[in-house]
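A lone chain, given as structure tokens: the form predicted alone.
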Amino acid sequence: MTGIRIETLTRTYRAGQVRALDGVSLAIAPGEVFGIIGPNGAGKTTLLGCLLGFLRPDAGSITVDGHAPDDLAIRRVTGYLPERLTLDRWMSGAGFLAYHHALAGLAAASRARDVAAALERVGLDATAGARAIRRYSRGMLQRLGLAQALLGDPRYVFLDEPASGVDPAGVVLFRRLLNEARARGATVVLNSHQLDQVERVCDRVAFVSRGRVEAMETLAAGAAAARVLRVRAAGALPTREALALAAAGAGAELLEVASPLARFAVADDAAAARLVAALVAAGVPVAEAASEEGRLERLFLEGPAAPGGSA
């Protein structure tokens, strides 16, 4: 398998007046969870449409395992969850999944069992499966759409805002399902504005702006990223001098104290771990320690450090 290859992709609208994609080049490896982020109107949805073969580029090329994205051999191993779900509202949830199970050419003998398993997989019980889709909440629709996208364990999964409209339990569920897809070797392409979730599940992320890939982040490299660590204590904090001393010993810097919260500057994951250990050793009842903002949030706020990245 060769994964996804995008070469100098250009797509325009309004007779060439609006350039939605401007020479995008990317390589997505088999088994990678790849995120696409960027401001509204950046070209993310257009890129996803081209990857799925729904839109024809004006120039450039896309191959998936060496085939065109709309090749039937690729369609058979592709799952897709669109941002705007338009489902057959008169059908039941189970009926909808059974219909798509048949469309996918999956075995009729296992259809009822597979549909029941798909519903359970996304946290919908048999009662919900028997209910008409028109009675589904927004979160239930997202769960059903994801269940349909994952039927047959596709090798390629494209998700456009998969956690939109779901409750926190649904967000945790989606994250677990993405990790399961990764574990079985699926290639996942995820477009989302929920940056914290993107950071948790993706291997790499492309920052798209004005139709171009402006930066590429390899999230496994986050261990080397400087950040502000926000620490919350379960009780009162010691004096500012004691906190500053503990921080300095761990190679960190105390920025602010407002008990029970304190903010520290750390250079990387190792420094953060040393800081927490030093605070605990100094008698601080640490209840929580978390980065104040993620790497992807900083990318939005500060812009890419080097245009183009590895695109």
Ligand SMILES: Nc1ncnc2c1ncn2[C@@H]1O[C@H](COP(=O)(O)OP(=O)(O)OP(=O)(O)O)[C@@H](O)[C@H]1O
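Numbering follows the first chain given and starts at 1. Only the largest set of C-alpha atoms that superpose within 1.5 Å between the two forms is called the rigid core. Everything numeric here is computed off the predicted structure, so don't read it as measured data. What changes on going to the form predicted together with the ligand:
- After superposition on the rigid core, the Cα atom of residue 95 is displaced by less than 2 Å between the two forms.
- Residue displacement note: residue 73 has its CA displaced by under 2 Å between the two forms (rigid core superposed).
- After superposing the rigid core, the Cα of residue 238 is displaced by 2 Å or more between the two forms.
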Given for the second form:
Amino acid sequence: MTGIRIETLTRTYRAGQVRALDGVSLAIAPGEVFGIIGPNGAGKTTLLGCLLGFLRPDAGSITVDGHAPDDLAIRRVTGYLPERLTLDRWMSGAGFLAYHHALAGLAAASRARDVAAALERVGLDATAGARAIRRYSRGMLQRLGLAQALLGDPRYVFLDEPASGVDPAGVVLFRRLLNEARARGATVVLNSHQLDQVERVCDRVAFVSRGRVEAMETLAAGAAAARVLRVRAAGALPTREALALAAAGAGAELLEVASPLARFAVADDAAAARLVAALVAAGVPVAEAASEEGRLERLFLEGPAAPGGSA
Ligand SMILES: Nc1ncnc2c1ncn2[C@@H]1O[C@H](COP(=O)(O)OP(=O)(O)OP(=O)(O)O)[C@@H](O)[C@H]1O
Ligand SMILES: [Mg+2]
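For comparison with the form predicted alone, produce the structure of the form predicted together with the ligand.
Okay, now the whole complex, with that chain kicking things off.
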């Protein structure tokens, strides 16, 4: 297995007037969870379309495990959740999954059981499964779409805005399903605007803008990356030394004090909780503790850091 190789891919629309992708090169390793972020119109959906073999590149090449993306050997092991779901709205959710189960060539004998399990996996109960798709809410449709994309545990999973319109419980569930896909060795490529989710689930993230890969971030695989906790006190803060000592005892690091605010570097949620407990124990009247915006959000808003600039 060689994973996905994209080389100097260019794709235009409207007879070359719109350059949606402009020389994109990427290599995605087998088993990687790869995120693509970037502004509206950046070319993310176009890139997925090319990866799936739905859109033909103007120039450049894509191979998936050494095959063309529309090769049946690849199609057979690929699951896909499109940006705009156009489902057969008269079908029931369960009927839709059964139909795709058959299309995927999965065993008829286990169809009913697999469909029930697929519905349950995305938090849709049997009543919802029996209902016509036209009566589904936005988030229910999205859940059904993910269930379909994951049918048969495909080796490649391509998701375009998987969590759009999904409620917070669903977002957590989707994250768990992606981690399960990773755990069984699937390669996942997803477009998303939910940067906090991307940051938590992806191994690497490409920032695409105007059809080009402008930056690449490697994230701690699936784990919450190190971040900055901003603490506001209800009164005066103790001395800088006292704060630094309390932080060090909790495995955190004091970055900056500007009473009543202080900023700390923490490794993860558990470290943040330890830090707050240590500050309270040291007599700091903690009124508020919140994470600063994540790396991806900064990347998105400020663009890639200049070479040699501070991280
Ligand atoms: N079928 C099409 N015909 C003409 N232009 C298109 C077509 N599809 C996309 N484009 C253009 O190509 C560019 C990239 O679009 P694309 O849908 O890939 O962006 P995206 O990054 O997925 O955006 P979003 O975050 O809004 O989903 C845009 O300028 C868009 O207008
Ligand atoms: Mg898109």
